[in-house]
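Only one chain is shown below, in structure tokens, and it's the form predicted alone.
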Amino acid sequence: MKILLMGNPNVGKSVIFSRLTGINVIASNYPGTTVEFTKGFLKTPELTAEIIDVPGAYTLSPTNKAEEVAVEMLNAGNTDLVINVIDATHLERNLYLTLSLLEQNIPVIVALNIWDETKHLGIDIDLQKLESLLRVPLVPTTAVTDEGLEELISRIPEAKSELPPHPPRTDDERWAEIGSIIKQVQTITHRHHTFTEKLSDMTIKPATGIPIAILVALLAFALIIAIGMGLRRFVLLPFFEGFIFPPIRTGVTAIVPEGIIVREILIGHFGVLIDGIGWPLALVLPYLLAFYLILAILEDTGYLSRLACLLDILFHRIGTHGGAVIPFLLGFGCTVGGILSSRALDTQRERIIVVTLMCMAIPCAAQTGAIVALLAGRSIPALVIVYIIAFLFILIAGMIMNKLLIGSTPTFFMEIPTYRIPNLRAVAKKIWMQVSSYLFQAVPLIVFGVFIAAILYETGILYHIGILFKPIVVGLLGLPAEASVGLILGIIRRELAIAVLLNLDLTIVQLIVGSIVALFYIPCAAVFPILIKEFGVKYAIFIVLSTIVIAFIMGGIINATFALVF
């Protein structure tokens, strides 16, 4: 049997999915986290069906890539159950899907998800009422805690065996029924707002919302600085120094003889067997660990939703809306993420504009974690002034290409979750889920780029490398010859060209404008298989060239800029 997840964004049907197959996948407390589709399979002694979880679709007339992908699941022709998922708080809006499902006569089975939520809210739903209005089967659920979905899987059966009749509908004779459906089944009693309610208002209303933003943006920076710098210091490079790499310098010391490259590769300037272990997980990861704890905790409280309206209009600038922020903060944690999530925008426009300023100037969690450690620990004003150059640039950059490409910027409308409060077991597998794919993806590259620097280091090869990019690397950026090794392997992965540059005694200016150029460099090898499938070849040719020569002017703009003030 194969079954399609099907709902409006963010009603929980990630969650759901996660449940019933037991597949690991981001679920988050705003729209839009589910851009491409996937499977996984459920079991139980009376049933094995594969289950897709469908991205999510306020109506079945596509308005965006990922509408397009739901239509065209449900259109293959070879869907035996759709499982249509409600949020029960917002019951009026998402039954336009439902009645466009159950006109599709396909066997249907509706879960009324965050069910728990209604009683908070004083809405009451008439559960027998609604059934026998829609004629298919009903099950409250909560999928955050499991409730209903037992229930769920027990009327799979029932479901498939009763298709009734409903006749297409026009769009005033579908909202025209949903409106006497609402009036037969949903009872609202009238309450004083709640705590959460007053914040949802205080955080979308620019008076007392922009200065809020602030605030979770100095504290977000903040305390990612100050959890991966204490992780890094009392713990992991404690760990490693103390009780890791002592004895794998003893061991090859005793194994490899003195003056035999090898064990210089091992363990000399870009020792594999020390920086290859060291740079990724004693560097990269305490700060990848406290990027992703704070984005899980904003994107499980609802947060997110209300900084894209309250930064709407500075989006409008650019030529995209707020639901642009999605994409550029899960760029923040990979770009890969973030150009696969800019799928719910809803303009190819829109797309180009928000992938083009984030392979520029967006650093992904791993490449955030490198500057900070590169910069925190010798000067926090140059941290700041990396990423406010780094603002400035999609700010300017944004409204040129706003005002080149032929288009409009269509009127943003975005659901408003409620407040919520993360849950524990989410958010801790959420981190494990963006660590563990750093750890078994990232890392190996990561090794890997340190084994060619060893080898180009003690070969003699870095040295004629140098003289090379001499007059770019020494003579436009001001930094030392050795640094244009971090060129070749921020090919492989951006965070490796902040790497380079811990081992160089580099002044302040030198570490500004080396971040400004590895931020601005060329996006990691990852990326540009997606930009393929998603813009092209000749777009992903373009992001190639234009970033390492926008690197390389901003870095020497800003040399120069410092050595005329200093």
Ligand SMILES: Nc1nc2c(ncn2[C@@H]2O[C@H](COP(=O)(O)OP(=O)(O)O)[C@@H](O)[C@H]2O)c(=O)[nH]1
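Residue numbers count along the first chain shown, from 1. These numbers were taken from a predicted model, which means no experiment stands behind them. If you superpose the two forms and keep the largest set of C-alpha atoms that fall within 1.5 Å, you have the rigid core. Compared with the form predicted in complex with this ligand:
- When two forms of a protein are overlaid on their rigid core, residues whose CA moves 2 Å or more are considered shifted, and residue 56 is one of them between the two forms.
- Superposition on the rigid core between the two forms places the CA atom of residue 137 2 Å or more away from its counterpart.
- After superposing the rigid core, the Cα of residue 559 is displaced by less than 2 Å between the two forms.
Can you now output the form predicted in complex with this ligand? The one shown was the form predicted alone.
What follows is just the one chain, with no partners and no other molecules.
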């Protein structure tokens, strides 16, 4: 049996999907598109079914790529049943898709989701009446607490009963029908303004909203750094220094005799068993955790949409719109994640601008962790300077691209959801998804990077590379020759270019220059397969060359400026 889960975006489809299917889900791209969908299985004593979480759609007459995919899936022919998820707090506009689905020759069952919120919003829906008007089973559900989901599953067989499909209607006929249904089933009682509405007003009106946004941004940044530093200093470092590294050191010392290169590779200057574990797990992981926690809270409360609206004008200057705030912020977590989420942008031109900026000047959480570890202990102003330079670069480079690239900027248009208390389970799940992809995909790369560094260092190759790069690293950037190893490792992972500097003894100016060069330098190796897949080889080569050139130019300028001033 094959079941499609369909509904408008943001109605709780994914939550219902994960509740129905459990853990065995597969996410894939719809053939020939960048639209992603997930597939899983529902098993009960009565039935086994494949369930597909179809991309959110408002209509069956596609207005975007996601809707095209939704319609193609529906028309694929082998669908036994559609579970139509609708948002009870926006019944009227959700019914448009419901009526369109009922005009197809496919059994439908309706999940009237977000049922929990109707009461305090003063919305009263006559369920029996609505069910009899739609002539298909209708179940009120609250996906986040599992309410109604059992009944939904138990009534699936009812939807199979053959119904005469409604004859297709025109748009006007549909809206007229919806108007009549709403009149019969929905009553809205007047209620007083709630606190969340006042908060909503305050955060969206520019006079109060802009100062609040600045405060929120500063607070978020401070919290990420505080949580990250706290975890590192008080939990992870003591743990690794206390319980993990000493036995490793003793063990290796006992087994591998002195003077053998293997010993140095394992526990020496770039020891794979020391730095290879310590960098990814005690240096980067705490910041990654902190970042995704704060981002999930901002997103799930509904604040990000308001930020998108406030920042729209700024984003317009760089050729995109407020909607780009989400891929942008995700880019501060992981460049790969940011590139993937940029698919949601309307045009290829916007994607190119956003992704180029991300590859050049947006530090990922791993790199932020490394930069903070490098700078915060020495000089907070230095840390601030690095971020201000990155911010100015993003603004200026974005404006230049907006001028150079042909095409126009699409208009901002989106719903601003009511404020909600984030669902703990949903937040935890989101964080786990991000962190697990880091642990299983990025960490092996970091270990590999440290391994390469150890070999280069212990064999003396690094010394020769240092001589090769000396004119640039020492002459132009004013860094010690040893820092050139960062330029090799930086190809593998963004934060490795910085981590190398941790082992050196640098002045404040050198720290700033090193951070800036590493920040603008080539994004990590995991980025390139995706760049090639999504934008082609030429673009990927452009990114490699431009990031190297820009990194050296920016580093050179800063080094020269400080040399002049001090």
